[in-house]
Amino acid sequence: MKTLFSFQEVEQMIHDGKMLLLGATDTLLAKLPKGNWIGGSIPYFMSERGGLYSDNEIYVDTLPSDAHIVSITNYDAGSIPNVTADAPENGLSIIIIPAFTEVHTEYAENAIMYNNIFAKPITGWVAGTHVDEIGKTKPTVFNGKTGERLDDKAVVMHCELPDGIQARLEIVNLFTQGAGDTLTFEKTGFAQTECFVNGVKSSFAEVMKKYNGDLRLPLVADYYGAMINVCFANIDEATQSVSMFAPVLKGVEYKLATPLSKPYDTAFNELLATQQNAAPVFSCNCILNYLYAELEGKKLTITGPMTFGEINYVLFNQTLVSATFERVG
């Protein structure tokens, strides 16, 4: 199925009233007309043609007619905890958050404590930029209903589903906890200088050096059987601070991931074959998987934007997430 479209093709879809989730460069999204869509800046995709970078095409997920848009709402760091209260009782909420913003930090660090966060399906992703533009160009999200371009707020499309149809969220994570040391932290945050190794306070940077400093392997927490990754950004030798693309949470037990025994694309497709039972209405994958697995030109069975963070209820890294609609009863 075609996933990447020209500007003119997407423009026509909007005029036709289709409900769209869009990923493309900021320049392309800013030119689109108002309509039933939300979008986020990103130029990396897993398409039907394989993994690729594109600055002249738009990635499109079209929501099926089962979904009815209740609202398209903007949230800042102060209002984002209301996202679950605003969601319909039976529906799906799709969120896009610009990376490296206050609302990104707020959601990443605190969403797990939001009221009813696991009671209503919420999925989505973190918008980004070309990797060479990190820190130079702000990621953006778009509220297609109002035409707003936002670099400091999240946008959420709240959709209601009819009786007999429910949204089901899936997580595909290649990584599991290794058999090594247990790491914990005394504060929540994206950067840490200290950790506890099996209960003993240690320099986090020195611990990483002990692990040979391989930043491609994430820390993994076990949330009642769900493996949740926290991925490394860099180690600052001057400050001995370790930065991550998602926060570690206070008191949660982490272990370094077990190294993969197969190539990324092979491991992904094998795992997808065991977990996916239906075509998703939305999916996304992590930019770190794209880079570390050298997925450019390689194909996976699930397509989507390659993002700066993935959301199924809470924020993940180095993970593929998806949402499907299924009949119940």
Contents of the next structure:
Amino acid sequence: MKTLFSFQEVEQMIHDGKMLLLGATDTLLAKLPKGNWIGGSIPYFMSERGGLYSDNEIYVDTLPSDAHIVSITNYDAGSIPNVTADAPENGLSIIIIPAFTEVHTEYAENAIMYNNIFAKPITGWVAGTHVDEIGKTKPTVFNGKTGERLDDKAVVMHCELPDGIQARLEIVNLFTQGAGDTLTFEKTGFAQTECFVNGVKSSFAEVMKKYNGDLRLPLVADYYGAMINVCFANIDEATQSVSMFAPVLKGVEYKLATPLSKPYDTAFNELLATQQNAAPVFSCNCILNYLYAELEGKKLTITGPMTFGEINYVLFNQTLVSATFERVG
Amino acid sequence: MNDKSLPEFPGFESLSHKNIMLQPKTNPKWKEFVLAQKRYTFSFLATKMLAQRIQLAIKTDGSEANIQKCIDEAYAFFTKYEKMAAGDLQQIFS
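The form predicted alone done, now the form predicted in complex with the partner chain:
To see the whole picture, the full complex is given below, headed by that same chain.
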């Protein structure tokens, strides 16, 4: 199925009143007309043509015509905890957050404790930039309804679903917990200097060096069978602070991941072949999978933007997230 | 174009109607669930995440009032997702 479209094709879809979730460069999204769409900046995609970088096409997910947009709302770090209160009782909310912002940090650290977060399905992603532009160019999100381009707020499309249909959110994560030490943390956060190794207070940077310092292997928590990754960004030698692409949470036990025994694309497609998956309404995967597994030119059976963070209820790292609709009545 | 209109969209799967009855909140299995007194491996992502959230909430505040609040939350969740989370509900009450 075609997922990448030209600017003119997307312009026409907007004029036709389609409900669209868009991923493309900031430059392309900024030129689009107002309409029923939200979007975020990203130039990396897993498409039907395989993994690729594109700055002249737009990734498009079109929502089912029976889904009804209740609102498209912007949220800052102060208002984002209200996101579930604004969501319809039965529906799906799609969120796009610009990376490296206060609202990104707030959502990543606290969404798990938001009221009703697991009763009001919310899916989406964290917008980014070309990897060479990190720290130089701000990621952006777009509210198509108002035409706003935002680099400090999240945008959320709240959709209502008809009775008898519910949204199901699932993840595909190839990493599992290794058999090694259990790591815990005194505070929630994206950066840590200390951790507890099997209960003993230690320097986190020293612990990572002891583990041979392969920062491509994430920490993994086990949430009742859901493997939740926290990926490493870097170790600051001066401060001995370890930075991550998602926060570790106080009270959660982590272990270093077991290395994958097969190439990511092979393992991913084999796993998907064993599952009876409905075609997702929305899905996205992680830029780190794109980079570390060298997915450019390789095909995965589920497409989507390759993002700076994946959201299904909470923020994920190095994980495919998907939303499907199911008849329940 | 990947327009997934609801009636035609092949992804809308009808779930088999399993005969799972939601137990009253007074059933001790609810308390066993929120206190994580049994090892569960759930299949529905939302259940897994909810269970983790409840575990964190109980670690912070293990009072009877908070336990009851967590039971209320779990009950409301499974009421809403009784069909999608049928397998998980079965695990809690098995």
